[in-house]
Structure formats: structure tokens, C-alpha cells
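Next up: a single chain in C-alpha cells, the form predicted alone.
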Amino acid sequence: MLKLETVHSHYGQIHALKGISLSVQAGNICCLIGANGAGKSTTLMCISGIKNISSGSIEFEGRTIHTLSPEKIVGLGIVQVPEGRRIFPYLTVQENLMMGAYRCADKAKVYETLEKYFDIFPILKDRNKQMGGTLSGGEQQMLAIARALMGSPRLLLLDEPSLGLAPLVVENIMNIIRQIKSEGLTILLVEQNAQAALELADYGYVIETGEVVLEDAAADLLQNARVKEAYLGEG
């Protein structure tokens, strides 16, 4: 579904991505793991069109997208949940969710979709009139994911969904991602919690200083000695 071929990207003189190549198969969860500053979030922003690439190519279902604007990329069905959640703090939960469906003119369908995700995220239904900024960190993360899903994406880009959350909340978030995947959605997951990401994903890439240094089936990466030592805290 998605293919990056030798993608380079810069922030001024800083060479952030140094020839990233990866692919995501339809219906799978693919994860990118690596240390902070490795280039994981930059990779997602390049896919979304938020960050320009210096060279290389990005294709979605065989179509070149790195020359498109972010809004056109969203129109193709690629939606990103940004790091740090970025919900609208002074809008209610329901207003935040409706913002995710801004491209859909069919109001009946929008409200049908809203009810669907209220079923998946019952805490959001309970808090639907509450301001987004008053939610807990875990609730805001659920809101950010549900807002993205309101846009009926075909490829969901998830950037650090477990960041700053308590272990029980992380487990809940990961279970929700697993449920979403079971409905056929393709997901590209960026996550510093390598254990959680690899247990969830079908395939994984390890990024270090802007380069892919390792790739394999997620189950095999969990058993990889290099991954265990560097990212799973095992000697």
C-alpha cells in the first residue's frame, strides 16, 4: 500500500533522513522503532506532506504522493495522529471528533461514524460535552485516535501513542489499536516502546540516525539479540 524509496530529508544543514526505504502491506500494522531523534516522526511527516523530502520517492498504492499537498494526501485516505495528541483543548470532545470528519458532506454518515467510535471509545461518549483540554492524557490520546478515525482513513499514521502514559493506559491504547486493525485498517506505528510495538505489529523497521538498520517480521525482531540489547533492556 505504501512504499518509501531512498527518502532523504533535511532541516537546514541537518540531514534527518538518509535514504529511508520501507513498505507497508495493506491490512498490516508496520512499526518503526528507534531512539528519540532517530527520524521516526520525520518519516511520518514526510508521508503526510507536512515535511518536504530532499530526494527519493513516496508512493501510495502506486501513486506518487511526495509532490502533493497535505490536504490532498488526506483526501487519498492517509491520516496522521500526531505526537503529543494535538487535540483542540477549547472544543468539546464531540466537536473535536466532528473536526476529524470535516471532509465528509454526508451528515447522516458523519453521525453514524460518530456513534461507531463512541461504541469503541465509551469514555469519549461519557465526556462528549467536556472540553478536550480537561481530559486526562490517556483520554486525550483516545480522542486524537478517534478524531483521525472519523476521517475514514485507509492508512493510519500513529506517532508515539503511548508517550507519557501510565502502563495500564498504554495497554488499553494498544488493545484499541489491535481492535482497529482487526477491522482491516492499515497502520504505520511509530513508537519508542519497542516491546509494545513489536508485540502489536506484523512487521518492523529499526531506525538509527536517519537510516533503516534492521527490518524483519515483528515476532523475529522481538527475538533479535541486537534489538533486545538496544531497545528491550535485555543483556
The other form holds:
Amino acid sequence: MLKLETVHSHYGQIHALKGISLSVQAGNICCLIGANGAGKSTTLMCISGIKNISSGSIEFEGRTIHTLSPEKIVGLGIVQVPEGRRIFPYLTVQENLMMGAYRCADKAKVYETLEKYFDIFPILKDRNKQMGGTLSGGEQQMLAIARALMGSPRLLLLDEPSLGLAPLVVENIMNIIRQIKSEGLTILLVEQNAQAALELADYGYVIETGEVVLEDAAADLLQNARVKEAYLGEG
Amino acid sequence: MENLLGMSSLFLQQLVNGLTLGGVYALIAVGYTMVYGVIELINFAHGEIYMLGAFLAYTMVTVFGIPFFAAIPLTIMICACFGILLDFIAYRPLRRAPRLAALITAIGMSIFLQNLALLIWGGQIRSYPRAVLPKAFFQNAFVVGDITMTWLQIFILAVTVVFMFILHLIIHRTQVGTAMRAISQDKVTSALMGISVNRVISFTFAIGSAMGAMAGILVGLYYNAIFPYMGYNAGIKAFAAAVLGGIGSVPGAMLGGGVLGIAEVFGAGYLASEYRDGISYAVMILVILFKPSGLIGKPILEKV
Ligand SMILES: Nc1ncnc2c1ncn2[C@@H]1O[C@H](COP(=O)(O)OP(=O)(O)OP(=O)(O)O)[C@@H](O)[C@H]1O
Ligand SMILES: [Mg+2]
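Next up, can you give the form predicted in complex with the partner chain of this protein, since the form predicted alone came first?
Every component of the complex follows; first up is the chain already shown.
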């Protein structure tokens, strides 16, 4: 469904991605794990068209997308939940959600989707008039996910959804991701919490300093000695 | 007793005049503040859009014989398009450049537009012949004691209130208005949501320019003096109003405009009329010194 071919990307002199190749199969959860600064977020920003790539190609369903603007990419059905949630702090919860559906012109459908996510995330319904910035970290993460889903994506990019959340909340978020997948969404999940991510995913990539160093079925990565040592705190 | 009444009616008269002026400042100030909200740029050429508004309406009425009330919407539309064009030509190419580059460009555009107006309309002060304007404008709407208010003043106040109300609805009740606020809070995330950031910025310029053009038309009428440099002074004062209210905050710009207009008229009335402009600058300096975030400014504010 999504395919990156030797993607390079730079921040000025910094060579952040050094030829990343990866692919995501439709209906799967694919995860990217790697240490701080490995280039995971940069990869997602390249896919979303925010960060430009220096060479290589990114294709979505056979179509080249690295030349498109971010809003066109969203239009194709790729939506990202950015690292750190990035809720609009001075928009209400409902306004945040409506921004997720910005490209959908059909108002009736938008409100239908809104009701759907209010059912899945009742806390958001209770808080819908409250400013986004006043929510707790866990609530903000749910809002960020619901906001992205408002755009009815087909491929969801999730950047460290467990960041800074208590274990119980992390479990809750992981369950939500599982539920989203069961509705047929394809997910590219970036995580530092390798254990949780690999338990959830079908396939995984390990990124180190801008390069893919390992890829395998998630179940096999969980057993891999190198992964165990470096990312699962065992070994 | 007699004396006291005299003083209080002077006071009320000044208040009426101050509100009229303040409304106009507020109309211009929202243009500065909205553009600042979405792209962190002080659009120094905004005063020139106001000047163009005054000239365009004047030319339509006096040269082309278009009725005054038809010239208003036409002028507003042209200036809104002009605002979009200004952003497209001058600022959009510099979106990723250091902020100082855009700021200098803004000053350059301001000077360019002043000189363009000088070329087209010449340097002398233009004024509307009375015959082309509605007669009622110059008649007193009411006289209470020593206080008088002309229909023109009422027209200015009414237009100001209506425009501010419409602006409020746009910002808070429409999709594109919400997107304006979203962009002022986080541009990258806005783009990730599929918002066409550039289109929303264009829209912001259009709205700000429309309000500025309306202000230009009103001031052209009120002082009956239209000249290429009129945007300079008004621009600085409206900018002071925006700073006073808290740059980036629309309610702040409204409040700042009102306060500044009243302060200016009172200063001129009770101190000396020469202090008129000095008061605006003094207010701006005091605010920057003691409350840089402005009257309504929280340190990081809801902006637009
Ligand atoms: N805006 C930027 N300007 C300059 N360098 C950047 C920028 N963003 C990222 N980098 C650099 O690019 C490299 C990859 O960063 P990236 O954010 O993609 O890492 P990451 O894998 O997401 O890390 P983390 O787990 O900490 O989120 C790092 O060396 C980082 O310093
Ligand atoms: Mg990251």
C-alpha cells in the first residue's frame, strides 16, 4: 500500500535519513522502532509531505506522492497523528475534531463521524466544549487519534502514541489501535515502547541513525537477540 | 453648576468623537493583528491598503460617477483581492526565509504603494465634493444640549460595529475561521489535518484588507482628506492599537482601537491638539515597556 524506496532526507547539513526503504501492506499494522534521533519522526514527516526528501521515492497505492503538498496527501487518505499529540490548545475539543475533517465537504457525514467517535471516546463528548490544552495527556492522545480519524484515513501514521503516558493508559491506547485495525485501517506505528508495539504489529522495522538495520515479522523480532538486547531491555 | 454642566457635555462630546475615531482604528488594527496571528508578520503595507481603499472609492464616485453606496462594496472587493495579491507576490516566496526578510519586504511594499498612489493620483489632497455624497451625512442626527452627532458619525459607528460582528462570526463560527485560529496555533499540524495553509492565509489577507479598505473609505469621508501618505499615520496608530490590545488578538485590537481613539481625542481636547499623534506613540511605548503582551494578551494567546 505504501512503499518507500531509498529515501534520503537532510536538515541542512544533517543527513537524517540515509536511504530508508520500507513497505506497508494493506490491512496490517507495521511498526518502526529505534532509539532517539534515529529518524522515525522524520520518516513520517516525509510521508506526510511536510519534510521534503533529497532523493528516493515514496509511493502510495502505486502513485508517487513525495512531490505532492501535505493537503493533497491527506486527500489521498494518509493522515498522521504527530509526536507529542499537538492538539490545538486554544480550540475546543469539538473544534479540534472538526479540523480533522477539514477536507470533508459533506457536513452531514462529518457530524455522523463526530457522533461515532464520541461513542468510542465518551470522555471527548463530555469535554467537547473545553479547550484542547486543558485535557490530560491521555485525553489529548485520544483526541489526537480521534481528530486524525475524523478525516476517514485509509493509512494512519502514529508517532509515539504512548509517549509520556502511564502504563494503564498506554494499554488503553494500544487497545484502541487494535480496534481501529479491526475496522480495516492500515497503520504505520512509530514507537519507543518496542514491547507494546511489536505485540500489536504484524511487521516491524528497526531504524538506527537513519538506516533500516533489521526487518522481520513482528513475532520474530520479539524473539530476535539483538532486538531483545537493545530495545526490550533483556539479554 | 453651569460650569460643571459645560464640562460634562464637553466630556460626552469628546467621548462620542473618540469612539468614532477608535472604531476606525479598530477596523484597521484587526488587519494587522490577524495577519500577525497567522504568519507572525507585521504587514507594514496594510496602511497602504487603507489608503488605496480611500482613493478607489473617491475615484469611483468622482470620476466614474458610481453612487457612493455602490462604490463601497466594489472598493472592498478590489482591496480584498489586492491583499491576496500582496501576500502572493511579496510574502509567500519568503515564507521560509528569516522573519526580518519579510519585514523589510513589507516596508518596501509600503513605500512602493505610496509612490504608486503618488503617480496615479498626484500629491495634492483630494476631497469629496459635497454634492456626490448623501446629504444626510452632514446633518445632525441629534443634538442634546451641547452634544451633537452627525449622521456620518452614526454611519461610521454602525459600520464599525457591524463589521466587527461579522468578523467575530467568521472567526468563531465558520470552518475557515477555525482554520485561521488553528494555523495561528500550529501550522505543521494544520497542514497534517489537510488544511490548505496558504489558502487560509490568503483568506486572512482578504478579510484584513477588506476591513482596512472600509476604514479608509470612512476616514476619507470623516476628515474629507485623501492623500498618498494617509496610510502612514493611520497605519502606525492602528498598529499601536493592535499592540495595546495584544498583537495577535482580535478582541484586543477592537479594545485597543477604542481606547486609543478616546485617549487621542481627550488628549487633543484637554491638553493641546498638537499632542494628538504623540499620545498614540506614548501609549505604544508605555505598553511595550510595562505590558508587552497587551491588555488582553496572555503571554501565549489564542491569537486570531
Ligand atoms: N527540525 C530539525 N532540524 C534539524 N535537525 C533535525 C530536525 N528534526 C530532526 N532533526 C535531526 O534529525 C535526526 C532524526 O530525528 P527524528 O526526530 O526523526 O528522530 P526520531 O527517531 O523521531 O527520535 P525520537 O524518538 O526522539 O522522536 C536527529 O538527529 C535530529 O537531531
Ligand atoms: Mg520522533
